[in-house]
Structure formats: C-alpha cells, structure tokens
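One chain is shown next in structure tokens, namely the form predicted alone.
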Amino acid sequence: MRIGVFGGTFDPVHLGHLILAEQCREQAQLDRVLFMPAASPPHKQEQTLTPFAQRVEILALALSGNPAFQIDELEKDRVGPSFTVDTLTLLTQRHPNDNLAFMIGSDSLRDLPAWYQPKRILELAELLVMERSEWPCACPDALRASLGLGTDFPLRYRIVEAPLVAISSRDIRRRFKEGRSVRYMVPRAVEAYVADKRLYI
C-alpha cells in the first residue's frame, strides 16, 4: 500500500488541510492518508496547544465519511519533541511492506535542512510537496544541494498541484476568539464542536 503521512498540530483542522490531503491522495495514488496530530512539535514549544484528545475529536469530525482518511495517534504518549524522523521510523516498523509518502508544504520544505536528521527522512519516505502562497516549490536539484546529497541519492520528490487556499489555523482561532464567522473555512461539525466546547475564546 501507499500511505500518505500528514503531520501537524491541526489546532484546528480546516478545509485547506482537507483539500491538500485529497489532492495528495489522488495525484500520488495513495491508498490511505494518515493524519498525525503532533503532541509537542519542536517548532511550537512555546505555544499552548488545545489538548491532544480534543484535537483528535475535531479531526474525527472533519474526516468522517472519507474511508481513505484516518487518524493515527502514534505521537500521543511520546515524551519530548515530536520529530518527523522518529514518527516515520515508527511507521516504517509498523508498515514494513508499505511505501510512505510524507506530505510537506513548500514553506516547510525550505526549512528541511534545519530539521532533525533530514537525510534520514528522505530515506524513509517520498516527499509530496504542496505549494504554499508566496513560497514556490524548490526544485529537486536545489533540495539536493541544500542537504549536501550526491546525485546517486535516491531522492523521491513529487509536487502536488492544489488550489492555493490561504486559510490558517491561527486565523481561525482568532476568528473564534473575536466571534467572527468561520463558515466555509472549517467543516460545519468542527465549527459546532468548537462553539459547544468554547475553545479558542
């Protein structure tokens, strides 16, 4: 099987996430997309996150009805920062006969050389690069150069074309706090859940 790995805080998940995941599933011919909420992302150590269990509940509401989209709570009980290389290593052990494809935005791709063990990440998974507004996708040769990879390194890299939907979880949290509309930015069930639990206010 071909399994897409979509990590993030998903605080909250929004329609931009879902559109990108569906385009990755279709264009990369994925059998399954695993949404993997991070417990403690290294780049957000100073940010207070909504409790993991509630972010999972929000994800479950958003993914309902799409059997190809699943939640993996692998990082729930992890101690310390949630490094991508550790997650991919554990997934490889769980799915030794499957091919992993790691979904990454073009903005994050530029930071990849500074990630923990970036070369190992590329050994473990194909990259599915999703273009972000104002962040054009780096070409494979530029990525090789930034990571010091030789031409013999088997870089698996695919650009996924998708609508550039400028929605962010940060903006959605702010809108909830200010009592503004988030209609058509998040699934209706997510909107109702957040309002009921009085999150982000």
Contents of the next structure:
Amino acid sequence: MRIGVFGGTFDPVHLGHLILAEQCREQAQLDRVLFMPAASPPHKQEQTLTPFAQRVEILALALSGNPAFQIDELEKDRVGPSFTVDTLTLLTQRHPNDNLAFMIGSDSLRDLPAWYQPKRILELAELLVMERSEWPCACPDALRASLGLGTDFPLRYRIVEAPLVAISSRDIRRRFKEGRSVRYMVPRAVEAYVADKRLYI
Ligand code: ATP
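To test you: the structure above is the form predicted alone. What is the structure of the form predicted together with adenosine-5'-triphosphate (ATP)?
And the full complex, kicking off with our chain again.
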C-alpha cells in the first residue's frame, strides 16, 4: 500500500488541508491518507492550542464520508515536542510492507532544514509538496543544497499540482474571533462545531 502521512496542527482543519490531501491522494496514487494531529508541534511551542481531543473531533467531522482519509492519534501521548522523524519511524515499524509519502505545504518545506533529523525524514518517506501562496516550491536541487545531500542521496520528491488556496488556520481563527464569515473556507460541520463550542473567541 501507499500511505500518505499528513502532519499538522489542524487548529482547525480547513479546505486548504483537504484539497492538499485529496490532490496528493489522486496524483501520488495513495491508498490511504493519515491525518496526524501534532500534540505539541516543535515550531508552535509558544502558542496555546485547542486541546488535542477537540482538534481530533473537528478533523473527524471534516473527514467524514471519505473512506481514504483517516485520523491517526499516534502523537497524542507523546511527551515533549512531536518530531516528524519519530512519527515516521513508528509508522515504518507499524507498516513494514508499505510505502510512506510525507505530505507538506511549500511554506513548511522551507523550514525542513531546521527540523530534527531532516535527512532521516527523507530516507523514511517520499516527499509530496503542494505550493502555498507566497511560497514557491523549492526545486529538488535547492532542497539538496539546503540539506547538504550528496548527488547519490535518493531524494524522492514530487510537486503536486493544485489550485493555490490562500487559507490558513490562523486566518480562520481570526475570522471567528472577529465574528466574520468562514463559510466555504471550512466544512459546514466544522463551522457549526466551532461556533457551538465557542472556540477561538
Ligand atoms: P497556522 O495558520 O495555525 O500556522 P496552517 O493553516 O499552516 O496553520 P497547519 O496545520 O500548521 O495549518 O499545516 C499543516 C500542513 O498543511 C503544513 O504542511 C502546511 O504547509 C500545509 N497547509 C496548510 N494550509 C495550506 C494551504 N492553504 N495550501 C497548501 N498547504 C497548506
């Protein structure tokens, strides 16, 4: 099987995430996409997040009806920052006969050299990159250079073509706070849940 691994904070999940996941599924012929909410993202240590359980509930509403999309709570009980390399290592042990593809937006890709053990991440998974507004995709040569990878390193890298969607969770949270519309930016059920629980206000 080919398994897509989609890590994120998902606070909350929005249409940009869902379009990325679906385009990766189709273009990289993934059998399954695992949405893996981070318990404690290393780059968001200063930020107060919505509790993990609620972010999972929101994801469940958004993914409902798509059998290829699943939530994996592997990072839930991890103590300390949720490092991608640890997640991919565990997934490799769990799925020894499957191929993993790690899905990422071009903004996060720019930060990859600063992540924990980036080279190991690229050994464990193919990289599927989707362009995000204002962040042109780094070409494979630039990625090699920034990570100090030799030409013999078997970099598996694919750019997934998709419409640019300039939606971010930060913008969704701000709109909720200001009482503005988020209709058509998040699934209807997500909008209703957030309003009902009075999140982000
Ligand atoms: P925040 O605004 O709170 O920083 P976010 O919208 O960037 O959140 P994350 O959950 O942090 O969402 O992102 C998870 C992954 O999804 C990252 O790889 C990110 O690059 C990608 N991503 C998020 N939104 C988009 C989008 N609109 N287009 C393409 N990729 C996206």
